[in-house]
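Quick heads-up: it's one chain on its own, the form predicted on its own, in structure tokens.
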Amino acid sequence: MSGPLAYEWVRISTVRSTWALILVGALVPAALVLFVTWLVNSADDFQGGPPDGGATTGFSGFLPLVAAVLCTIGAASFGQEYRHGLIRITLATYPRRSTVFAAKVIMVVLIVILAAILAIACIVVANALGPAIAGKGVTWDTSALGPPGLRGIIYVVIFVLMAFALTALTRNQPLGIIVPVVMAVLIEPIIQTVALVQEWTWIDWVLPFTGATAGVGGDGLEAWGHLGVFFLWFLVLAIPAWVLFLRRDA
């Protein structure tokens, strides 16, 4: 396993887009948080503005944006090799396909964990600086240091792994990136709106991205249950992708 892991590290670390995506995934959401918190806290209190130290945005609401940026890293793990025909070199060097698949998963998870920690840290700092710039004082979102922060990291990792699994399944990197993003920001919100009208209270337990987002900001076993459903959806994609990777031609 050490050989394929080293191989994957060289591949992922020598692509400049990896580091660019990590920076974009951290700085763009943080910039938005800084702007929103500054704008809201700059509003006059008598015109609906928040009291001193109030109206912080938290970090969970911006995690879908972080994940949408970072999912390219997961999709590129297979997508770049299929696109340029490098998968043949990989499999010639390491013929055990299960080991190659596992090494890709592990390396993507490790990179995305670090990227998610950086992004959440930047969001928390921006969330504190916004009110401070507006003259309302620094307010730290300490929830990022507890279970919500851990669930946030898990959410981003599974989101990226969904893109990874879709790309491995379809051999199509753009599709692996677009489908999770469109599902998270367009399809599921529409379904959720219909569910609200129809009073389908169970819908959060069916929709992977909606339920996982609710799980990050939730509490107790229910919150972890939502992330568990999210992980099951990943397995629904990853297991067929792994089986096809073992059986079909490179």
Contents of the next structure:
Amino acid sequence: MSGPLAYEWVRISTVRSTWALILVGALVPAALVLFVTWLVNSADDFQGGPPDGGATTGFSGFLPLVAAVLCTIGAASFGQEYRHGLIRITLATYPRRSTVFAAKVIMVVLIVILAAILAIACIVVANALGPAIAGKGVTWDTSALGPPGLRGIIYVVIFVLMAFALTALTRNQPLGIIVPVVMAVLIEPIIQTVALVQEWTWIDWVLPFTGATAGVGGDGLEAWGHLGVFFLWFLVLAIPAWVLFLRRDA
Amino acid sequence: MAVIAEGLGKSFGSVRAVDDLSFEVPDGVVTGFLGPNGAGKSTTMRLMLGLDRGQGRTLFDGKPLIEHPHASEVVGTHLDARPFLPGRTARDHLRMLATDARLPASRIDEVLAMVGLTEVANKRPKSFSLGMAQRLGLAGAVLASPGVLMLDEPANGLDPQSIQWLREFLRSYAAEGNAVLVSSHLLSEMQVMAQHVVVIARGRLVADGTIEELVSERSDVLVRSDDPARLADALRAAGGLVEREGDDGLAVTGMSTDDVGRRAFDAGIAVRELSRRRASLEETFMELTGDAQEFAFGPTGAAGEVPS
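Would you mind giving the form predicted together with its partner chain, to go alongside the form predicted on its own above?
Now the full complex is given, and it begins with the chain already shown.
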């Protein structure tokens, strides 16, 4: 396993876009947070906020944006290989396909964990700086250090793994990136609206992205349950992708 | 490290691309893998490596590739013209391939120098010419000094000097005791590069042997005489296959020039010309695969005909 992991590390780390996406995934949401918190805390009629005087946005609301940016890292894991014919070199070097699949999953997970930690840290710093720039003092949102932060990282990882699995399944990188994002920001909100009218209260337990977002911001076992459902959705895509990877021509 | 392919088969829908194909790639020589377009050469190579799923098996030193702990030390491949990410430098591409055999950076520099890409080692290959891309592919194939090389059309896009270099490199690589399988459409190049050839058509084996064996089977002796009819009888009586060629000529197969000359002398027939006609690899190839080309061209004369 060490060989395929080393191969994946060189593969993923020698592409400039990997590092660019990690930076964009961390800095763009942080910049938005900084702008919003500065704007809110600068408003003359602003009266609310935490006891120390500054208002923050939290971090969980920006995680879908982080995940959407990092999706490309997951999708490229298989997408680049099929697009440029590298998969044949990969499988001639490492003929055990399950090991290759596992190495790709592990390397994507490790990279995305680091990227998510960096992104959350940047958002926390931006949340602290926004009120400070507006003259309300530094306000640290420590919730990211507890279970919500951990759930946030898991949410981003599974979101990116969805893109990974979809690309592996379809061998189509753009599809692997677009489908999770469109599902999260367009399709599921429409379904949610219908569910609201129909009073389908269980719908949050079925929709992967809606449920997972609720899970990050939620509490206790229910929050973890939502992430568990999100992971099950990943397995629904990943298992056929793995089986087809074993059976299909390279 | 000899390679044995046994019963390879593969279908695409109703088309049988490779059909019960068995052959051996011996050590110590360059084996040319020949066949018309669509004959199944690339599919066969992918089947041998386990990249395509199909029937049969291929043994590398007696074992399937998957059972070797370090595949890159067993077989080096170059199957596609541009098998790299355009945005990853040539050196990083080789660094990636070096992970299986845990090769040091010095080995990467060595192969880059060998294929003449040292100056562009840190450049991204998106601007590489086809020839440079082929060199990088070859560098990747030989990186771990594998016992087997499998190259699909490696001479495409190379200039004459590079082709000459490739020919000499592959022959010397094989001479070190390695097995080298090279597919190519350049038959004249194969004639000087390969010592052994495997010819397939429509996915089936049509010839397997040394170039000398294949060409000899299709060579004949031309003899001209004042009495070709009597000479033909004498040669047929000696076991030769004789065909009339022109007014005074005979094309004889199955006999050497010495035998033909001796039979003519014994029969008291004067001979005006006696020569061995050696078929080229191209002629042999055309004879073996003549009706097996997919999407064959029409007759060249048709281009000049104007419908009335």
